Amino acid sequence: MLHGYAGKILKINVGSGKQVAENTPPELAEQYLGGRGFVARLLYDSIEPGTDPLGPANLVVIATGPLSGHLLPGSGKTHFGTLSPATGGYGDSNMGGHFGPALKYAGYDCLVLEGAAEKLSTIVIDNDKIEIVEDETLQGKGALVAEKILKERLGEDFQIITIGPAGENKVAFACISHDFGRQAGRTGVAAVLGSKNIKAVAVRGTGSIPVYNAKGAQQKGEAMYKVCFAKPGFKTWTPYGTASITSWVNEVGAFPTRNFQSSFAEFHNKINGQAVVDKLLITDKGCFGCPTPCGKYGYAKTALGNAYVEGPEYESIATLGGSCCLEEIEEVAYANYVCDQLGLDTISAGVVVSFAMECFEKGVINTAEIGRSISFGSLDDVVYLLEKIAACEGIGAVLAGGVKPASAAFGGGSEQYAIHVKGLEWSGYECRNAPGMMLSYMTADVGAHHNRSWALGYDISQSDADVSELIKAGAGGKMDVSSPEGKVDHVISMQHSRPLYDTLGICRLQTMEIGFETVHYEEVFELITGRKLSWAEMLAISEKIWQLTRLFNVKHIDGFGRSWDYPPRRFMEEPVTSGPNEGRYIKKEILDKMLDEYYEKRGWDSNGIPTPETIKAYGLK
């Protein structure tokens, strides 16, 4: 018996209707733990090179971790993965809420979807009863509306994930929605569900999870909650959630503004965490088992309409607010709501819209192509473009692929304004004075995503660098605050620790935001699974997964290598236009030096490919 796990992997071919529930292999749990580890291994083994991300041979893997669904702080995490339509390589996204625990209580550690249904369908999992229900009445329905309809139809005790019109239309950055405000946003997993004609998955689970030492795990879980409540950061973090960092990021000159032309917004106090509380908040909203609810459920009134919405989170504030220059929190929240309903990742959506605005501002595209004039700071223009993108209509059909293919289509030097790595749009930190954070984005396996390594705080803490030494090293502009020296080790360390939480199936925010100690996870992991692993041993497993996802990209992306790890030329050539980091940028020579060191420490060759010796050392093929 696998203690801590549900014990089954459910595989469904949504085209043929074939269903197979296999035992979760003990060696898979031993070597990859769960969550992100299960996703990476199952995808790598099952998808052949040359597979069309939007074809029936692609898979969607939904996986829980060994700590998912137990009575522990933040144990509601679920991991989603696929061959990404945004990048053509490894894609995954992590989501809170209640879906993962329900899947485990139904008896499954993983759900693997393949094939494609003929008509729009919903998968209904009621413990061991599984149905694929055709229902074209949900066609075109917003993600939030579809969830409400299914809740009313099936019952409140079903946990449901849905896609919006953007997923149905296979927009490359379409997202999965759950619990009226939780999203698996990145890498376009919802587009793959859309290509399979799956509008929703609904799960009800009433079973239990075998626990090695049930009484001990219960006592430890209760103790873990008490530790969280006693942390000094508990009372400062919880009231504002992720929006709390908005003004700090702006003050250090890392807040993306006007499509990352600048890193400082004069209007930051109108869209920060305090503004969320003062102008939107109705109540806090948490995920399964959460002692520190970062979700802020509120109501926004705007000239375009009013909406109940969860958020906006920091990333949505940064990309929809900062990058698109929406200067009122109500407008940011409304744009957030539109994205949620359409089923668009707010991070990529904000970057894509602001990219289009800059292209129009600089004459790369015109009113005839767009259908109207557009400008930074206009909520009406933001919503117009979001709706066009979700419908793949007019200019939206070009933007629906993301900034990388859109810039190739537009030409006119617009690749300079296309803010991405590996085809995935940049999340909410401008990095021309933060080399550690820049390297984090460059080397993230899914593309430009902060989830893998948040090194900005470390960059700022190392801000006493010697200016003359940086100038000698070839730093661009007035690169006089944060040295690139010593950043590689920190980035690598974070790339093992942050994704480990996604592997265990637990939220990282208790540790990252209020200082919850990792030793508690070692202790509760042993009580739940019966397996004694130190945090260092868990990190070694996370490191192995990192090597595997790099190999996934090598396997699936023609010509993959060093060139895929560079940021847009803007960050290497254009100085920041205003704010505390005005005039700064990071020259390519500096980035190459960091990449060389990073590759060497990873055991990769100069092109960023794992060497045969490294592959063998990690027990991979």
Second form
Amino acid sequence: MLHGYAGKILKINVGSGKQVAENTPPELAEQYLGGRGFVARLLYDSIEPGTDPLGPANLVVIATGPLSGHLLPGSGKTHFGTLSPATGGYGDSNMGGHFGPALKYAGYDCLVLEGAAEKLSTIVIDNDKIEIVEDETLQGKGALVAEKILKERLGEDFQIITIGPAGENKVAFACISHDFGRQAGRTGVAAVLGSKNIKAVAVRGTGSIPVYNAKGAQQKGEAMYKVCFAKPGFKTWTPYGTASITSWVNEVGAFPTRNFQSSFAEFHNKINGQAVVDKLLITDKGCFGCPTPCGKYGYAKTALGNAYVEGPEYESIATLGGSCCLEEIEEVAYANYVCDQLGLDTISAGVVVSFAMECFEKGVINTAEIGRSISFGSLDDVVYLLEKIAACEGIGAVLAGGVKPASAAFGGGSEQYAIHVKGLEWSGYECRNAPGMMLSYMTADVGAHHNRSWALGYDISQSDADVSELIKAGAGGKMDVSSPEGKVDHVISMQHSRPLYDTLGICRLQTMEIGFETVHYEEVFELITGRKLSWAEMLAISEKIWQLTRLFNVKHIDGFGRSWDYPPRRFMEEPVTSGPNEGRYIKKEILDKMLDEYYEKRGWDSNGIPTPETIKAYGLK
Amino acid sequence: MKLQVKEDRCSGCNVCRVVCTLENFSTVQPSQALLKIKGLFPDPGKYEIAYCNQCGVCAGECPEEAIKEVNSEYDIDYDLCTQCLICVDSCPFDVMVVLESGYPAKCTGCGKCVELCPRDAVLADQG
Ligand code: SF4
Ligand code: SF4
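What does the same protein look like in the form predicted in complex with the partner chain, given that the last one was the form predicted alone?
The complete assembly is shown below, putting the previous chain first.
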């Protein structure tokens, strides 16, 4: 028996209705742990080159980790993966909440969906009873509305993921929604669910998960919570959650503003963590198992309307508040709510909307094409564009592919400021004074996402300080940090450590934000699974997964290589327009030097392709 | 230990429920937990905590008098219990469960939820 795991992988062909629950292969658990590891391996093995991301042959893999659902801090995470419609390559996205634990209690480590249903349907998994229910009445319903309807229909003890109209319409940055405010936002997993005509998956799990040493795991789990309770950040970071970093990011000149023209916003105090607490907050809302709930559930009142909304967390503040220049937290929250309901990733949506605004300012697109004039700072315009995108109507149909295809369609030099890597829009850190963070974005497997390596703290402090410590220390006058020296090693190491949390099925924020020590995971992992693995050994597995996701991109993206690893030209050619980093940018030569070093250390050739020796050394096929 | 709650502090983590089943049944199985957390979302955006306040209604309904008060807590005497489950239906807060063995279970006042709730939303009732 595989201790710690639920023990089965459930494969459903949503077209034919065929379902198979197979034992979770012990060698898969041994070699890839779970979560992101399962996602990467299953996708690599099962998808043929040339597969249409939005065709029935693509898969959606939903995987928990060996630590998901157990008694330990942050054990509520679920990983989603697919051949991404945004990048054409490896796509994955991580989500908190309660869905993954429920899936394990129902008996499944992992859910694999293939095929396509004829009509809009919901998958209902009630322990070992599985049904695919056609339900066209949910068509066009907001993601939160659909979740509420299904909760009322099925019962409170079902955990549900839904997609909104954007997912149904296969917008490349449609997100999966859960628990009225948690999302698997990135890489367009929801568009793939939409292409399969799956509006929702509901799970009830009433069983248990086998534990190798239940008493020992309980004692260790309890001790881990108490370690968290004693961290200074437990009290200082938790009340504000991820938004607590907003003003620090602005102070160090990394806060994207006006579609990343600048990295500084004068109005940051109106949209930071304090503003969330003062103007919006109703309750803290966390994931399963979480001691430090980062979710700030609130109520926003604006001229356009009022809404209950979870968030905005930092990324939504950076892209909707910073990049689109919404200067009031209520407006950011309302735009966030509109994204949630439509089922749009707030990160990509904010970047796409601000891109359109800059295109309009520069005369690349006009009033006739857009249907009106638009400008930075207008909530009305943001909402107008979001609705057009979700409906794939007019200009929205072009923007729905993301900034990469949109800039190709618009032309007029707009590629220069289409802020993405590999077709995935950049998240909330402007990097023209942060080479480590820039390299993180350039080399992340899914495209411009911070979750794989967040080197900004290291760029600024040259240390491994956690976020609570960084905020306490402030920028400290160390503003000229643009030296790339020593950054490559740090980025590589973070690209193993951060995705490891997604592999184990846990939240990384307790470590990253309040300094919870990783040694505890080693101990609890052994008590839960009966398998002894040091953190370093787990990192080695994470490193192998990194090689595998690179190989996935090589396999699926025509002509994949070095040219896919550059940021938009803006970051290499245009100086920052204001703030502490005014005038700075990072020349391509510097980035090339970093890339050369990075490839060499990774065992990739100068085009960024893993060499045959490297593939062999990692035992990959 | 008798419990009291402060619902406005709850963040819905369910740590109380996981530790409850580990402590009482040596299993990770929140569906069997002896307290319940319900999120009221999207509107009004709060959590409700259903818990055993040792009201004794179950004891009063048990035809075998198998649920007895000891130090103002009610404990099931499994030697007397006949598995009729009348107690489970009678609980006004719906926080008794039926175990796989067929026996009912109720809050034992172990206090683990109080010890581990990160938010001090479940507390010992001092009064
Ligand atoms: S810190 Fe946030 S994301 Fe992490 S487990 Fe807690 S609520 Fe979830
Ligand atoms: S442990 Fe506390 S915060 Fe978490 S669900 Fe239970 S009562 Fe709520």
